[in-house]
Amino acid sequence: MQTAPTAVQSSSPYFDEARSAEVVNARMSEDADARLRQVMSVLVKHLHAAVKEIEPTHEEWFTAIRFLTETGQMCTDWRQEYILLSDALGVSMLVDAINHRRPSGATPNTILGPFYVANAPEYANGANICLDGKGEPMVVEGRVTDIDGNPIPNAKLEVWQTNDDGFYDVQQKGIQPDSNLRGVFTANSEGRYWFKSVKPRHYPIPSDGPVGKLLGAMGRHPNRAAHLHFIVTAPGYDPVITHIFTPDCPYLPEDAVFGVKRELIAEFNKIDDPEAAQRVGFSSPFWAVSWDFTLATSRKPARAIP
């Protein structure tokens, strides 16, 4: 007995370019992973329409082949070229603000960026993560609290930086002190923390590859708005990954990550008092910010940072 044709098989199985998308489609087989089916459908519908719309020639889509080559020959253990052209895009943005949506108050995400480390040295309050003595000096102090207000003891806060020549630890081994400009710090009994550091400064992604390649065709630059990364987390609260961005930097409006968001740009006040920078262990001006974070109750079980 002859089985009778789907619906799409009784139309034509054959490819032809005004059903590119739907005969592609139409070839997965319905024992395939229902979400591996979703996601794949819609990228073909898209591609397929991107094409359609581009029509690009033989020539221009061997271009594309070839840059998405040189994107995975660019990958290492330490930089992985697919994120940073996912970040150039600003898809990452795009993912983490789905994946973190919050309640009104609460402090937004940003991207996690590629320089983490996990189990940076951790610190008393007051300690200073700079070991290499560049920059300006700084005093990064704060609360943790949920969105009531009320403060989260114990919370910690991962903290990481370039230091003042534009360079995170990991990328100049031998030449930074190891684990220079990161740390880790545990709120007080009123959710309160305080550090000292240096004034952040404005800094470019890796441009020697095919994404730096590509923002360069685009007339696009690769620097970065001066910040410093944070995680903070405490139990039964949604764990926040973010930045604070200086005020002055001249990249903020051009991120070339899309990391800013305006709620993060914080207040960055110079102290030219020498009693004020004594008490805090300087001998010259300093940079004093105060930035509170507000957690969200978690909805979800907690998953570890990557």
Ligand code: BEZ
Second form
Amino acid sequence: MQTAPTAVQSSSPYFDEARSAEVVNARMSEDADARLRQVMSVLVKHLHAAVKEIEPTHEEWFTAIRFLTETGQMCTDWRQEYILLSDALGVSMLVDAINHRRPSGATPNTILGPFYVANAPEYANGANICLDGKGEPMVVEGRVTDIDGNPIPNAKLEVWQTNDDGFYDVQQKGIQPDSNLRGVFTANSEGRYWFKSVKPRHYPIPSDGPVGKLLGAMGRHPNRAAHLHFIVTAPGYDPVITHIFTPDCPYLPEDAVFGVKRELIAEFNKIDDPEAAQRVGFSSPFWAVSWDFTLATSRKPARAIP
Ligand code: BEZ
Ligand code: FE
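Having seen the form predicted alone, I'd like the form predicted in complex with this ligand now, please.
Following is the full complex, with the preceding chain placed first.
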């Protein structure tokens, strides 16, 4: 009778079900980049564990491969279906949380989303970024301060949102005016900013591709809770990529990309006062939002990535 020597068996280079991840990871060169070795060995370990738990049929595995293929095929310069997948599975929010552990009191980050456009038009405080005249008028004002409440003069605020039909300007080129509902403002010497826009509404993330199909199959809707996007920056401070949410949106607890944080839900006050409306250049009624941003000083990332 032949008995297999156990010591040799445990380091065997040949594939076996029980040691599958170990066998694959043992192939990685000691000379490979240390961070890459770490990332790939963790991924292989967890991927193999998932496959062992799921025990897919060949057909099911091929369905998964086809899904990833279609996800790649959906990507263009302006449509990134893999980012959408990461968003819909909560991974974008998790990566963001890991990289932005701020001191308490600082404005938290949330998801950037695919509709940010650099170099949007710069406006003086008070300007109206709504160029298509649709929606319920809104004034937003507030301060940008540090953690101790000191104003941050000249902080830059980039803002963007959908129009009242639920689309960003870049999704409707030729339909909406260029740069509709986006702009860049600069806080004054007291850290104050103010601008006009329209009350944001909920809208669906792009759902005509494989990610939308997957959400549907999982019984999930594609809607994002109503929000305005902001990037607030100032030299020496950690840039804040964030939103403010309306408090009355039914999708707050089930935002399609898990972007809602309690601290980012603002008060939207409906002002039904013709004199107040006239002062801001609107007809009554309009929405008033007061929102302060608190920036933490910049710090080095917790871990350097080679
Ligand atoms: C957005 O808020 O613009 C967004 C975020 C994630 C996916 C799609 C859109
Ligand atoms: Fe958005």
